[in-house]
Amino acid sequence: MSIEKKPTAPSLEPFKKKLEVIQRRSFLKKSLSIGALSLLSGCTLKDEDAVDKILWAMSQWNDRVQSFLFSPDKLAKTYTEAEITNPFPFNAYYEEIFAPIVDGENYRLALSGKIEDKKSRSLEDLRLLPQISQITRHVCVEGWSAVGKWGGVPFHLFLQYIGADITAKYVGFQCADKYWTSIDMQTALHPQTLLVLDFPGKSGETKYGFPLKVRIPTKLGFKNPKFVTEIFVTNDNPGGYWEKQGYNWFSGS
């Protein structure tokens, strides 16, 4: 007599790198205008390359705009406490069960790079530091925003005070929960770019990104890095998790 065997399951193994592509393309997709999708009429589905060339190129065109546009002095909008946003959302690559728990008071942030004064720092020192409030909108890429209350130190204050070199083109970040972005060095300067000490929600919440989160109300959310652990100045562009996967690297007005 005879075994039936059953059937096994097909392996996935030849497909990754066909869904890689497409999951690029389509975040690269997403920031561009119909306009420039229809440069792409020309090539095919099987044209992966020269498709992928083309939509970096917009991505990369629609960075330098997106430069030459910005203000240093222009501000974002503020809001009263009344229109703040409650509770204010959750935002990450993870759900919120997976957000990082970081012990407050063992945490020191490391500095790298091109700055005179590298010796970490701990919420002690930073709290040393001038503190001013914002109540800023927080716009993500999805398309939702809400309206938040941080509290911090001005970023180009903490430049300054860490002996940073403003003169180099890009400050990156470094997170606790494996994420990392980096942004210009006008935004840095920008007098409403806050690192921040104080978040929304309530006290004793850390998912906001505590012990040290980035606030940069002039960039889209995924530009405002959560739990901190270093921060580096450098002119080597240092990209970042969304951006490698395809969103524009300035994203910001």
Ligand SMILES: Nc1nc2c(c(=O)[nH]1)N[C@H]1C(S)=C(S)[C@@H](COP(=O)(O)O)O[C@H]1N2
Contents of the next structure:
Amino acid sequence: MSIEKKPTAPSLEPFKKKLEVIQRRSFLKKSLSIGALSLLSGCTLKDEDAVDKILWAMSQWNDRVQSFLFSPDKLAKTYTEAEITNPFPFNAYYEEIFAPIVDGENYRLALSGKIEDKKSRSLEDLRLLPQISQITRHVCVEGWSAVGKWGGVPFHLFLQYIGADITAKYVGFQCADKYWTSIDMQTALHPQTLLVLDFPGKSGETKYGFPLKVRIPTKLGFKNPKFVTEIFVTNDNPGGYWEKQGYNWFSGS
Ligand SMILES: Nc1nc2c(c(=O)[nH]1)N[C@H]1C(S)=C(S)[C@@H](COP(=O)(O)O)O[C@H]1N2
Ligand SMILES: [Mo]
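Right, the form predicted alone is done; let's see the coordinates for the form predicted in complex with this ligand.
Below: every chain and molecule of the assembly, starting with the one above.
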């Protein structure tokens, strides 16, 4: 697997249709009356809950279609140092001043689920593994994107190192704030998916996810967990913070 290989198509293209789908869905949610949705779905819907169920079902259909289209060989475009966005934007479901500050010295990454070696790992342990750096574009559904540089351990190597069951369907991430998200195993094994130890911004800046983040350039921004405290491997879809509120789970290529 070559990490250096450059893709032939511009990376934003594959995102565009999916972004439209997500935007259309949030538009639907705001504008469609319960009555109209009842007509569309052919059932009688009485409350907001029922509307959510229909949207959720639509999203799962979408996931199936997208996972069918997913090509494990497709690489996200990489950029040059000169193209890096500076300063890199901060985003979270809260204001910047509330970003958690995790003590790196006492940090231990918890491992659970279908993993052979569940011993928790310190930052020192993780630093012993092979590392690469990568300059890619982060695309947020809120309508902005930015080019950033992240360094760390290729995630497929990490999964191998901890003896993860790669026949399992999902990898989930729990974070130091109340955030969580999850990805399919194929994406977890993608050559550009990175267990991030080196972040954008000035040295000592923690808001971009210190001490651990997972960078997935083939996925939308919200699928890229920051301040990761636990990684788990499972066959039950763990969903996620935004996914639970209706964002499309697959959200990527
Ligand atoms: N722990 C955690 N991870 C998170 C989020 C969050 O609120 N908490 N927000 C997500 C969203 S929506 C985006 S766009 C990116 C923002 O990352 P950045 O601050 O490095 O730009 O983080 C993602 N990962
Ligand atoms: Mo985002």
